[in-house]
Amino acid sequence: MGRVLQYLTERLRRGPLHMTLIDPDKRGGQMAAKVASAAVALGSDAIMLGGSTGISQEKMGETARAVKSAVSVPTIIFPEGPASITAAADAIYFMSLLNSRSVDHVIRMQAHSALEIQRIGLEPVSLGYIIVAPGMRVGEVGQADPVPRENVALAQSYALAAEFLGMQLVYLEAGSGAPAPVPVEMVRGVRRVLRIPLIVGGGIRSGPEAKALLAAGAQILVTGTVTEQEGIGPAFEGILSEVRHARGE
């Protein structure tokens, strides 16, 4: 087990986690480092770097180095494609977009990146990525057939397929900027059948939303848009407060 996955596994034994997603195209370099530092001070457990399409390797590397110099928690690449790879980060989600219509997003881009990831010594963390309606921009770019919000059984099936294929994490994604998070009923249903950790992201903008998702069984919450729109403000603090409360802090 790699160092980052071991870190996440050990912390999950204490309760749910939070990760802050920073887009290097919108907040790169020292601005990203400032956001990361403030987020970690409030209890965020890791920093994810990604979000936009077409992020250059140079910008990803610059941002990863700046963030790593500012915080001690893991810096994890949330890749858009092979250009997202940099040795400056601690790990990369080696993720398959399971409900994409394109084999490129399911396996081909991963195959094209695998040797480079091994060569530079970047830790791969395998992840089954599932787009839930509305899916937003990531659903369009990933050519996904989003899981309908009422179809809990389909979400369960994709999540179990990820587990049975040996993936280490499952991520339910409503899409950056989604008007609402993944439905609580879907999170509860997926958690009921899954034995590997469940990440939930997209559309989480408040403490009450975070509380409901955590109560339903989300083990890792990811927020990005809320910090882009409001910075490290009351909404973000409310989300982190609910995560800390759920793990007894």
Given for the second form:
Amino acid sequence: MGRVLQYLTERLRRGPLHMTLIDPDKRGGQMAAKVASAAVALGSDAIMLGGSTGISQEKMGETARAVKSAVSVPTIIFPEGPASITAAADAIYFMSLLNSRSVDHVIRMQAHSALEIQRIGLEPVSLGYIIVAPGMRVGEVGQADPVPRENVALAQSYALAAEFLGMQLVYLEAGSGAPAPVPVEMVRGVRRVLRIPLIVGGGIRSGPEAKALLAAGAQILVTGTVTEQEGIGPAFEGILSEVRHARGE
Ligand code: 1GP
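Let me have the form predicted in complex with SN-glycerol-1-phosphate next, following on from the form predicted alone.
Next comes the full complex, and the chain you just saw is listed first.
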């Protein structure tokens, strides 16, 4: 097991986690490092770098280096579209967009980057990525057929398929900036059938939303927009306080 997956697995034994998504195109280098330090001080467990399509390797490298020297938690690349791969990060989500209509997003792009990831020694963390309506921009770029919000069985089916294929994590994604997070009933339904860790992201903007998703069984919450819009403000603090509370801190 790679070091980052081991770190996540060990932490998950104590309770749910939070990851802060930073887009190096919007906040690169030292600006990203500042947000990352403040987020980790409040209890965020990892920094994910990604968000825009076509982030240059240079920008990703510069930001990963700055974040890594500022925080002790893992820095994980969250590729969207063609991967911006850099050895400066600790790991990369090696993800398949399971409900894409395009074979490119399911497996071809991954095949394209696999040798390079091995060559530079970046840890791949295998992840089944499932887009739930509305899906926002990632749903369009990824040519997804988003899981309808009321179709719990379809979300369960994709999630279980990821587990049966040997993937290490499942990510239910409503899309960055979604007006509402993945429905609580869907999270509860997926958690009921799944044995691997469940990540939930997209549209989480408040403590009460985080609390409801955690109660439904989300094990890792991802937020990005909330810090892009207001920095480390009351909304972010509210979300982190629910995560810390859920793990008994
Ligand atoms: C996007 O799930 C993440 O991939 C985060 O979404 O920007 O809406 O927090 P937000």
